[in-house]
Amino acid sequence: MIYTKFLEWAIARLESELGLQPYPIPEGFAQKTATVKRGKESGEVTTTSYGACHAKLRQIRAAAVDGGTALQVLNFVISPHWDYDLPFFGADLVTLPGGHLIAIDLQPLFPDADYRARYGAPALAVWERYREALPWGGDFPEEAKPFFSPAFLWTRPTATEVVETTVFAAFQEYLQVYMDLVKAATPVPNRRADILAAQHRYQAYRAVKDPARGMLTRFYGEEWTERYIHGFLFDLAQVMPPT
């Protein structure tokens, strides 16, 4: 799988720099395999989940979908603890027979300029370094824009070699920026209500608009897919229900 080294590097680096604890993966979600038809042939698709946490990070989780030459996906999201106003880290990496869809960002909790400057400037410097090698991938929904930062890396490379080298390097730099922000972060318990409200908005949007819903439903059925999205991928509403 093309994205194995991305996830392995991320886990190893997070372990070495922050130290991680296990995050519970609900029963039935650790790994799921289905046999799907591709024209006149059949093939297997396997979805594997990873979960960890940290004192400042409520959930570090990944969903890796391996469909062989037909489909490769890594969805990697880090959700901060609600005592910290850290942004989310999000990476959606998709490989299809016709090319690749790459989205990496430090996704902001709040729209104000001070917040975006404090948490966005380091990532923006990374984006500037890669903007020519990984050009803008085109328009995305207007309703999604509040959930992305000016450093949003959104690109559609056609060459697999670009993903294995340039995209991998950008992924490493974005995650390093995020880890540095985590290490420097201090609690802001007086903002807990605002932070939780912002986190709920983000997770509710991602859960409702999850682009993987159709794919996962096709592979594993609607019931499993909805439980997976709400019970693991975007589980804040279950862990800390909105007030």
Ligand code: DBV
Second form
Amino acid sequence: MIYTKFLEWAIARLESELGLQPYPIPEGFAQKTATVKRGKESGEVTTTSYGACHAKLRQIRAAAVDGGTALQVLNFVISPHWDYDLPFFGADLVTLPGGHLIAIDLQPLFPDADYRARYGAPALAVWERYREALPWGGDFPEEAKPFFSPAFLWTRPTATEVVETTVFAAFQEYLQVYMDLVKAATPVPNRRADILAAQHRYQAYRAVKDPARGMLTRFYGEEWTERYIHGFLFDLAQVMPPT
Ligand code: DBV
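Could the form predicted in complex with the ligand be shown next, to go alongside the form predicted on its own?
Now the complete complex, all chains and molecules, led by this one.
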């Protein structure tokens, strides 16, 4: 699995720099396998979930899809606790028969200049260093733009080697920037209502627009997929219903 080392590095680094607590993975989601047709042959597709948390990070979770060399996915999202105005960390690392699709960002809660300066600037310095090696991946839905920062890394490398080297290095740097922000963050409970509203907007968008919905539904059926999306991948509305 091409993205195993990404997740292993992330967990090890989060553990050593921040310390992690477990996050419950609901029944039936830890590992799910289906047998699927691939042309004349059939093969297995396994989706494995990972979860952790931290005093400042409500949920650290990953979904890894392994369907052989032509289908590999690591979707990794860190959702801060609502007493912190930290951005989300989001990585969508996808390998399909046509090539690789890479999205990495520190996804902002608020659009104002002060927020951007505090939380956008450090990642922007990383983005600047990779923009030539990992050029802009093109077409991107207009409606998604509020959820991305100017440091959004969106690229479609054709060579697997680029993913294993340059993308891996960029992933590490983005996560390092994020961990530094987490370490420095102090609670702002007086802003809780605004933070929760912004977190709900983000999670609702991701749950409704999940680009993996079609694929997961084909493999595991609609009932399992909807429970997985709302009950684990983007679970804020279940954990803390919007008011
Ligand atoms: N994407 C998810 C989750 C996934 C997942 C939870 C469990 O949010 C995988 C798996 N993303 C996934 C797959 C595809 C994409 C595509 C399987 C391919 C879908 C296909 O071609 O059938 C970034 N991911 C995409 C696309 C974008 C993103 C823009 C292309 C969409 C399209 O072509 O329709 N995902 C999107 C995003 C973030 C993210 C903006 C933030 C970092 O995680």
